[in-house]
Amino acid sequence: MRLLTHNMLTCNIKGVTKGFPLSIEVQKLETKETDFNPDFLKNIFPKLEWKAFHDAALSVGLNDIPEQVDPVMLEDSEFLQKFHHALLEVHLEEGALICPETGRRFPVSKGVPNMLLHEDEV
């Protein structure tokens, strides 16, 4: 799972009101190169909840990415090669999403959340 998804996962268990972001629990990384497209990144960056993405990127041991962004970064090439790189390349391969109100845990089974809520939490 990349931490472009995390970005845009949210607990849905009933009754919960602050279920973004998730928290993550690393088993496993994996970095999988793709290509660079700066195009994209420049897309993507108003879409992104950067708090959310800056604190997920720490959760997994990448200390590089900025606490605070303004989009004139976006024309720095150093800074979307370190975005790319975190947002991309490096992938949860096994783990879990936490809900930050409940606590639930959602496991992450070969890069996919299971999302899946029990009966009594629909």
Second form
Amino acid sequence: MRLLTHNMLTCNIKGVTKGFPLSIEVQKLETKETDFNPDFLKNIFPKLEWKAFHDAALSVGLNDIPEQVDPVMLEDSEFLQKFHHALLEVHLEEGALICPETGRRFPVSKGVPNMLLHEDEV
Amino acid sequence: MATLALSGCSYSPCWAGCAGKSTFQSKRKLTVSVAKPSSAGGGSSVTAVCAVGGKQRSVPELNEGIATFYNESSGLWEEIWGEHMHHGYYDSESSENVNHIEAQIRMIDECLKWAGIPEDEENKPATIVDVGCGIGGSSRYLSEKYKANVKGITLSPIQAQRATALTAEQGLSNSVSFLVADALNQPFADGEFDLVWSMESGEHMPDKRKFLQELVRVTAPNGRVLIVTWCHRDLKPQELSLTPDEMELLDKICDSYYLPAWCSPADYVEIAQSVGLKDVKSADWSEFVTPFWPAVMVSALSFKGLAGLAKAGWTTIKGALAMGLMVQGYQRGLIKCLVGNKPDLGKSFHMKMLENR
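Instead of the form predicted alone shown above, give the structure for the form predicted together with the partner chain, please.
Now the full complex is given, and it begins with the chain already shown.
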């Protein structure tokens, strides 16, 4: 699971109002290189919850993502490289996503998050 | 005519589908609780379970059954059919000399064309969810077509892993990713997706109303929902239910494929309207999919197919045996596949029915 995916996931347990962002529990990370595409990054940027992305990056050991971004930074190739790496190249292979409100753990196994709810959670 | 808007409506003679009647008579051990929607379109949701000779599956059992079914049989299906797990679109009744993979891709294109999904830069979908994504055939195709970011969800961890692997092989990992998640409780915020796509997964949804509500929830303003799903034929004006023969056939199919009770196209249209969808458009595409199941059977009966089946578990074999039942169902005009379209509050809904007469 990349941080791009993490940025879109929320906990929808019945009654939960603050199910985003999920915290990340890391057991195994992998870095998988992928083609650098600045246009892609510029297009995806407005759709991201940046604070959540920044915090997620920290939790996977990346501290070079700024807390706030000025759109002009999207023209800076050094920033874009860091953005690219954190967003797309770092994969949580094993671990869990944790609901900020309930503490419920959603396991991540072989890179795939399991977001199924139990019967009493819907 | 089955105008009652139910989620997971039953095909047994246990509810009266028209004009607000709600008598319950059943010759089978089927439990269906029916709530008519209020005139405001509210109404409590209905949970129907598929009854097979008295055996009923609860929703958790059904979901587990679906996951296990696809965990076990997805590999074999992929070997025989490739990455797409839906009907192909054919121009004629003949299945000879037709490349079935091309037919499956054509099905996607024909749906998108029919639904009028825009392709121009300004209006094309940028974010897409593939609900019931299988091993990601549609997800990858849609991502490439629109250069969109696609999330696929499935109940089967094996499928999600396989989908991820295939996607990496095809170099699309940047744009397409997969999760194990429930279509009825999706782990996404409201309005996340420009296009919400459900290609032949609606059959598995035990609560059709909740299914449609959830699809609408995750659709962006000015977004679209497109569903392709199997239904049973509409009931005739004087009919309260399908015939016992028909119900028996559907029962067997349900049991083999882990399907909850079926709706008719009219039911679906009404549910769609009751969850606030307007302009629901539907089309009958049965004739275009008729060659599919006989063609699947030919594949299954090939040496490769039989060898695979010989190694497969009972669940998979049963699913394969049920193919004959699908052929019967289509030939008898019983099984329908639905396409529909709806814009509401700027959201369009396209629900496709492939109806076989």
